[in-house]
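Given next, in structure tokens, is a single chain: the form predicted on its own.
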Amino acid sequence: MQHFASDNYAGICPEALAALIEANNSGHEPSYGDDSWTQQVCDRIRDLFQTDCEVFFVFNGTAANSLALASLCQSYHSVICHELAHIETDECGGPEFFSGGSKLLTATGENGKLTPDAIEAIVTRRADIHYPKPKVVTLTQSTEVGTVYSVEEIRAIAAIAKRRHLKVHMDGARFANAVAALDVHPSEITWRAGVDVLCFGGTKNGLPVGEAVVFFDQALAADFAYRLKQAGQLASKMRFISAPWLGLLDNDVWLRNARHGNAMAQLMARRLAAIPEVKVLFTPQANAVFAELPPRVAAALRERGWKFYQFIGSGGCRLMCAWDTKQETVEQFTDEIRALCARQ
């Protein structure tokens, strides 16, 4: 049975899984990271970008957000966020705890965005020494909503960033999803516009684990690799977490899943606006859907065995579409909407 709880739930898409066990299949490779695997992914990443970036991998996006902003600031210093960005509501103060103490500054904004505007107002709340600094501002791409910066949002967010002498980081979990979204180069949204370093998520988009870390600042990236090695990040078989990767850039079949994902998540919108009793939050754009369901409706899915979760920041139900959702389990779970909406 299929799930709208994550797209974490989904497996591994079989693209991903030939190189992994291609990967096992070629013999013995130099390990943490030297190997021929993990160069060619770095390679193909930066042809992907048009650019010489400096690419490395972590197991997991908290990993992933928390050594790439550590990196981008002091302790003293701040990084300003969404109110509903993950890493405020969903990472366990991952990134407080890697940069020793650097505090995230919340700011609000309609359909889970950042604006230039919330971002001065932070910047010239105050200016005394007993304030911590901001230093980095971070974009989550697309949001956590659903909803996606366009390239003219992201770079008036950068000019800004860089009047006020911030770095702009992007947590890019589902950026896959936004590229395909926008229907634009990923250097669109990235350097090109203003981003100095991008945290690439693989997972969500088909990869058993791993995620990669990219800085398009390479001064930026210095020392990035022992700060790996003492988060515990820097895995031995480092192909292992590498080698899908080109599963997933071969072909761009990492923006078909996304694609797909995205389709999904429209296909859902519709059936569920139909529903006179549900209402939709966001105009969704990725492969997120946010919708209001009568408690007794909601409840009753979960008795059936439907998995979703309650947004934990905006309300309503997060129902998210993978790579591999099927057309028809969407419809069977709107059709089961529609149908306990009718009951009395």
Contents of the next structure:
4 protein chains.
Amino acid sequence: MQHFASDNYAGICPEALAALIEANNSGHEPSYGDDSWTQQVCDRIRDLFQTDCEVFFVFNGTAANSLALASLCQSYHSVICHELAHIETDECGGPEFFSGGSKLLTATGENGKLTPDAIEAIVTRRADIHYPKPKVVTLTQSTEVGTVYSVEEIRAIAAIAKRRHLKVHMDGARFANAVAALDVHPSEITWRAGVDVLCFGGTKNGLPVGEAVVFFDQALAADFAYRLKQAGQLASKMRFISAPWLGLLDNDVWLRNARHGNAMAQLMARRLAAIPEVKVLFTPQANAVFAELPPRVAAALRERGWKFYQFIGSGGCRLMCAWDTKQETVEQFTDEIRALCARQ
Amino acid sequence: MQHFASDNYAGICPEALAALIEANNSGHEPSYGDDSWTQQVCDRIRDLFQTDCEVFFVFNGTAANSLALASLCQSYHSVICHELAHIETDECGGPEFFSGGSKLLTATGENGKLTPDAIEAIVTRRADIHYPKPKVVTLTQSTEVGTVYSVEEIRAIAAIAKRRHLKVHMDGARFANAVAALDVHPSEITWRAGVDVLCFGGTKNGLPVGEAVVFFDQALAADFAYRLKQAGQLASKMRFISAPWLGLLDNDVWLRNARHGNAMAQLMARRLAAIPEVKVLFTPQANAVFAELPPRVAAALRERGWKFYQFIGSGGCRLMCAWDTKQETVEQFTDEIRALCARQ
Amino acid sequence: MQHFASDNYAGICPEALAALIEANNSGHEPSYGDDSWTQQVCDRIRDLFQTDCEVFFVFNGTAANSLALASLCQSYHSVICHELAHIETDECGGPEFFSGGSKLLTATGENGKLTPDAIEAIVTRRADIHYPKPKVVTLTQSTEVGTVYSVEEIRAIAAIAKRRHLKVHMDGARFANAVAALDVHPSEITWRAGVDVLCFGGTKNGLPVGEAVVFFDQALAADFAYRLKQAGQLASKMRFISAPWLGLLDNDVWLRNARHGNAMAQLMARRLAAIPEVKVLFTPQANAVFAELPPRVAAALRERGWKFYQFIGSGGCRLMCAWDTKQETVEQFTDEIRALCARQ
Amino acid sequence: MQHFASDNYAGICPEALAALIEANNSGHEPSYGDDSWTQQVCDRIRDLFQTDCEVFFVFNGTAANSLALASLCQSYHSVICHELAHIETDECGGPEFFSGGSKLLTATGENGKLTPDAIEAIVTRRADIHYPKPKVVTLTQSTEVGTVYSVEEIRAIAAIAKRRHLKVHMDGARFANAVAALDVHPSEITWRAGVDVLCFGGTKNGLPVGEAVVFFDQALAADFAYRLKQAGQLASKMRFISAPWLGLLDNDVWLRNARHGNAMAQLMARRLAAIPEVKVLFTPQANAVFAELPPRVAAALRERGWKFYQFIGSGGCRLMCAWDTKQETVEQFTDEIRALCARQ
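Could the form predicted in complex with another copy of the chain be shown next, to go alongside the form predicted on its own?
Below, the chain from earlier opens the complete complex, with every other chain and molecule after it.
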């Protein structure tokens, strides 16, 4: 049975699994990333972004974002993020832990998005040493509520960031979905727009485990390998973390996976919008749909075994589509909702 | 080509890979460990140890040891370890980082092993607040130099630890090799001997990635799940970390793998001991052999492509055998050494 | 010239200075608190609170609050505080730093005060490991906006805290002002009401430097001396930090100082309330008055050399009275405001 | 009664106390260092060192050294120090705490002094990411065993440090005693010799509380004020920490105090050397004497009330002379030793 609780309920996509199995057939390989697979994947990611970036692999998104942020600021600095940012709401204090105490300064903004004005307001609010100095602004692309920053929005944020001497970090747990939604080259919403560091999500895109941290500003990556090692994020049998990326990168499987998830979300949104008792929240652009369901309907769905989360930030239900979500699952799920709504 | 640099050069053993693939066939599964595979593996580990322990999965040994130690002491406490302990020599300050500054107090000891007297000496040396209060003693089993603590040695250390109010932690990156070498039940060298927490190594035993942290004293595991989450060690698609353990645990594959590595090391040691120019160091008991080779011989081997480490702690070469090390590789390697030594 | 920017603009009160000088006349004294003065002051604080509490001295309020909170929770736990709490707004991430990443969860509340309902709402909002588990609730007494929690309010908060397994911490940078305002025994608003740890402010009450951390629950103070040492908060010539407290404690100078500051604030509030163009905010109960002044008036006052802060939390001006604020200064200041307001 | 346990048993020297009292007579002063006294003292220290350095005041030596070191390296870097260095032996893990886990790499060396060769050996021992990268070398001047680095020794160490891209930190808890002993300009053993940051000790030199952190490389001081604030080392009534330095700096009282302590140590050493049963260790150059006393003599002295420490690093007794140690105390103490030794 498939669910809409999270895109991390899905398994490994066939291409990633094939690459993992192939990497296992090569016998002994040097550990800690000195293997041929890892170097190859790093090069492929550089090719993908069309720039000489530094690439590191970590085990999950908590580590990717927390360590990237820690490398951009000291403990007495602060990070500007949206109030719905995953690093603020769902990392159990991971960014604060890895940075040794950097504070997250939250801003509000429509559709889960930061704005230049909100950033400016936070930066200029205080300038005394009793308040941690802002050093980083972080965007989630696609956002926690399934929306996507446009190229222009990212550029505008990066511009204000540069003027205020802030580094720009992108939480790209669902970066692929954003690229697919915008139909742009990945460089257009990252380094060409002013992003310094991208946490490029692999797990939700079809990997078993692992994210890539991509430093477009290579100077910021100095000694980052030591940071990973100390922080328990250096895999000994690294090829099993890196090689599966080949499965995603070859033939643009990563985009195909993302497009599929996005399409399923569009289908879900269209079908939900047609049900009078249901209200679709935000504007679904990536692979998430947020919708207010009548409480009795949500309860009935759960009783039937469907898993999905209530979203704390909005009051609605969060419905995530994965790379493997089937059209018939979406149809069945929305049919059940329609039927439950119709019932008195 | 196979190497003797590290047992983490080896890949995934067939049984672990099969379990991973099977876990991927079940479709959507709840994330963060709420899946059926993870619960099953935890139960299997409890069965294995014949006690109701708490089991957690992390990505690697740095994290396993550092987080386990951090849960046993505060930043102003200290951890007693052998001067050759991996946590002291090869974790880039990981234990200090995760604990927020706990100091490692190192002791010397024959064959890479701590002794009750050495521990006692450290505990009683200072009792003022200018020195971090010892709270934990940590053993590596099997040790960093390929030796193994006997049941009696562990009991004696645990006894002094209890008397001095120290918790006992075991770095079991190669725990399987120790169990295989001693031919005892795993409980005999852990909780029945007084060990509070075991970091049970899976990677070197044939997994792609992952170690288990086993709390025999369940009270010590309180809120450890939060600690893992914050520290970037909670896998979202947890089943791909946990399920491969089934491949190891079913039919005692973990012991078979360990016995094989140990046997290859015994073969290596026997053959090296028979070469007059070579001196075998320590007493090989697990899957490592340390040997002094004539420098020109070591150089020649490396020129031919063999990979192995110079061991900083002893001056010798460290030669590790893995679960998949072939008998003919050991024979060829030692034959080459013999031939190179013979040549003037 | 006197100012209203902060009660820490004031110097050392005569009695504290006399005690410091006397402590210097005794010649050599053991360091790090093993002197006779420090023991004496600890006993005096125990007498004051009528209970066998543990007492420690630190250099300032950042350290007092941060270290006390760090001793009550682990890095993956959280602390519930008011959104205007000093630890949230003015410690540059100190609590996060000393705790290794504990998150502050802020609540709103009238008059700068937490309520049982607000605490309950935060505790029950989430119960998953992606969010740091609440472990502490912290009150500032008197509050950052010059109000005071009544005995009943503290009891109600402590009751909900106990039910939810939260420890209760009190930031008492201006504890003396609260005791003076309520005219209660200090035990009534601390341990008898359910407070576990009090940071008892000395600096703003007339000391040159130093605060006391008072653990009413002695078990929570285990190894706290080590924590202080490691965190750079153990004075070598401790008697110069502790002895001045004798000057405050003898003859209830601490209360006299606080009553004076409170009285000056009352005078200030009365005189400001009588000026039509001025709006007094909150209800001044301790030694602070918050008032909205016409911007041109505030600017003119500053031009004449008066120092005071704009309060970020409310839009008004914060006017603090100290132990040494003179009645004529308050009168002159408010006369000038009246005159400036009258002028067109 | 005077003691030889530590130079921090002494009180405040008259000049420092007078400055503190004078600072208290000026009424209200801006807090957190924006007062006139603090600016004045910073300028005086710049004048003293004849360079435009950045000066900060902290409460004690633990904080001074730990925060200075933390500003020179990241958590995955390491600090090279002598095995007898105070930061290694007596700070309860303070440097590890403030840096978030930086490891101290200890070297041996005669007379408590690091050598260029020892530093070189540590730097070149490892170059892999499993070992924290050395970033700082720290010298204690005068050393923990009462010896003093010559100008040439410091220059030689700084030269190797620069070549290896290490910053040079000086723990100057007894910096004054070293300057007095060498009779050089303070710049000669600091920035002119290649020292980047000095922790300039005030407490042992006659202050009630406080040390200065002096950054000769101003770039290294960027945002250090935020670091101090977050770390609980920013005094609100800063003038009481800074002003007493005026008492030390005016008329070179700091040197007079140091010279006196040194002279008393010389007297002590001469008189002890003349007692056959006593062996003076190291070469007393500053204000400390280390001597092996017959155990029964040491015990008898303690019974009579004399306080002094057994030195863990050498087996001898550590005898510290302070700015106020009286000649007759030294004479009486050594007379008693002579008499006790003579007695069978």
